[in-house]
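Taking the form predicted on its own, here's one chain by itself in structure tokens.
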Amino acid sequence: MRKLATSMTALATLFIATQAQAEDVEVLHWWTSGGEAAALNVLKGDLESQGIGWQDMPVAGGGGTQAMTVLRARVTAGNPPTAVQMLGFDILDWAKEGALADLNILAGMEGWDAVVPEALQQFAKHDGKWVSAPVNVHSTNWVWANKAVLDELGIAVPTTWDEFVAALEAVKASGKTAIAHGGQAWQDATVFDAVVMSTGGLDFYKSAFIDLDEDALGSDTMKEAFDRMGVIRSYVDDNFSGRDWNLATAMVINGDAAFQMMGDWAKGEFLNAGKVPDQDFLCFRFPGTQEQVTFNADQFAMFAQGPEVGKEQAALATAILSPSFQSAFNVVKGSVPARTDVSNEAFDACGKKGMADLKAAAASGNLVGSMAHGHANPASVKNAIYDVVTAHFNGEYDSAAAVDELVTAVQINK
């Protein structure tokens, strides 16, 4: 892995050069929806104020799978972008290849170790060295609801699986779509994440998706989780296949559907549409996971482009970890700051709840990486689980067969 400048003086000189001679940064990302683009503009504006241009390289696809394919082609061609949005084990995989710049001196100067939660540092560091800059913490076990639809039907926020099924049935009986969903593998897995946690609890989730314990993967509890996925499938409209996540969110925003199970990036779509939490829409944890938080964290990994970290890369990383940016960006994005010392004053009701939930989960040991979003196991395992979950959701397997396929898929790919 390439090394940073070996002295604080050299890095200070680098920052001076950044201001005077800054060039463009080319950033590969998958933030292409309206709410995501609005959030990204916060970062673009911050850099532009420093005289740093932004070369946008968006690759549509909410889970980032397509973006990683494009990235691999760019790196293979010897032309990596300046920075790349990444998640979890993808960061560590590139770091192991020696492809990422060493940000340790910068991190030390700016005190990242003291303000970034340890759970995030596990994915931002490799061999004790910082290789990426965390932008946010997303939690993935949220449900989003159209308040007017629920009020009209007299539905209270469900707190148990049975209450949730009763609410879904009431919506379906009214002629509306109960669950807005996009039939893409990462979306199916996002729902499965929450369903498994709700069905088996935190310890079961860890055993199955982090420890990859075959007894947990092949258990009756896992079969019940697949059974519940079948119930959810029965409340999804017929046109779900291939639908982008933000189009599913729009169904809830417009009152065409009551609920969506999606990470807190969905909130950005509600805000971008002028909607207000607790007035127009509701946010709550998937029933049965109220005390837990499954998370992912968007980070920007800096690809090594020479013996020292590039001046534009240093400026980008500094901008990302600044408290002012962490607040401004996450207020728009729907996520919560990657720093623990950022005030919640600017955040709305859902944002304040998210920050409080994250703090409580981290303190109680109930904060766990999301399987669906690359923070529980390596990409090879995650993608194998994707295939089984999606095949079951589309009716290719019954629950018993899905359990058998899940065990086999994990065995082969771990």
Ligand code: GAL
The other form holds:
Amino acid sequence: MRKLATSMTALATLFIATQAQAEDVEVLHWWTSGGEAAALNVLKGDLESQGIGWQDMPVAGGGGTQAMTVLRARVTAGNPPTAVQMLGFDILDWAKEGALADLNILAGMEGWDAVVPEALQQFAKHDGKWVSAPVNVHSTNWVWANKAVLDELGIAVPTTWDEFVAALEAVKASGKTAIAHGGQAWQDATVFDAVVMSTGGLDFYKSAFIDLDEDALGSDTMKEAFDRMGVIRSYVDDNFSGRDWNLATAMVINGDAAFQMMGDWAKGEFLNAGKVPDQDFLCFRFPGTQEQVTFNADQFAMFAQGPEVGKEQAALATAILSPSFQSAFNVVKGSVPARTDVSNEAFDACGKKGMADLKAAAASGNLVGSMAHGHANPASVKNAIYDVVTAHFNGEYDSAAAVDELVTAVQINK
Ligand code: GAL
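Right, and the form predicted together with the ligand of this protein, after the form predicted on its own?
Now the complete complex, all chains and molecules, led by this one.
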């Protein structure tokens, strides 16, 4: 009885807090491209309409590596931002340090447990407590194509690795760039997610990246995956090094390149440029991964400012989890909702496919966390894998050496 009364009081306090005049939120994020900024404006607008000010703290750099470095510096200086865009294991790492606010009362009031997919809850909860608000579900095993370029060259959507290589060859022969790619470690790793899944299949991907099994990491299958990365490398243009991902997407949008392998945030760039799926561009799963989804979900973690979650933090979390926001935001961002009860009506063809793929993959056990985006292993391991993949992509190692380096790097960092 006493326990009930205490939690009722806490509930009432929180309710009053969320209703009261809130402070500004300071939000650290890496959504700086045109499509990402357009999506972020949906969230800013939502909060501003509730009278909550938005202090923007953007840290450019896809995948969030730089943002996480800035975050560490801010926390070390004793001045963490109110809310931080975060992925997978990073959320759990900060929760273990006791840095994140407890969102359990809010989550209970709003019934998050019943609507957020289990795969996301694994990263949104620590010790049974909600510590972050899931914004979306992205996935990394997509290919984006310029439809006019494919039509002109008579290229059908490739469904196997061999068909894909034949398509790349046909584009190269036409004088265009076959693959638009940005040579940054996280982008190389994003391609590697799909290549490893396609080369070895679901169980292999899990053994290598989730279980960090040495036999899988050191196998001939892994060597084959590196060989395929070498094939991909032979179809990118000479200026790929250091290029930002959205500039690579622009090459496909403009018809300078045929394909980009990238998560579905790339769709936000196409939409921002006024392009329409199936008309101007195509989205399809990386050949050989049609049944699988390698996901990454953006979440906003709230840094604890005191014993109670801040009222502006609660308001932000409530806004993020609302079904109408989940639809409006994800339609623009290229991702799909982080709730299972949102209609697909407002979504375009790629969004509808993304939602259907996610549902099917979750039901069949084919939904697995993205290594490249921090949903397979902690940052220390992820970064060690990045280093090997990038060094190989840039010709520092052949495939056999890359396999050896991978085993060693994971052993040292896990
Ligand atoms: C991912 C993030 C996406 C997108 C992408 C490129 O890590 O989950 O939302 O922003 O980086 O910046």
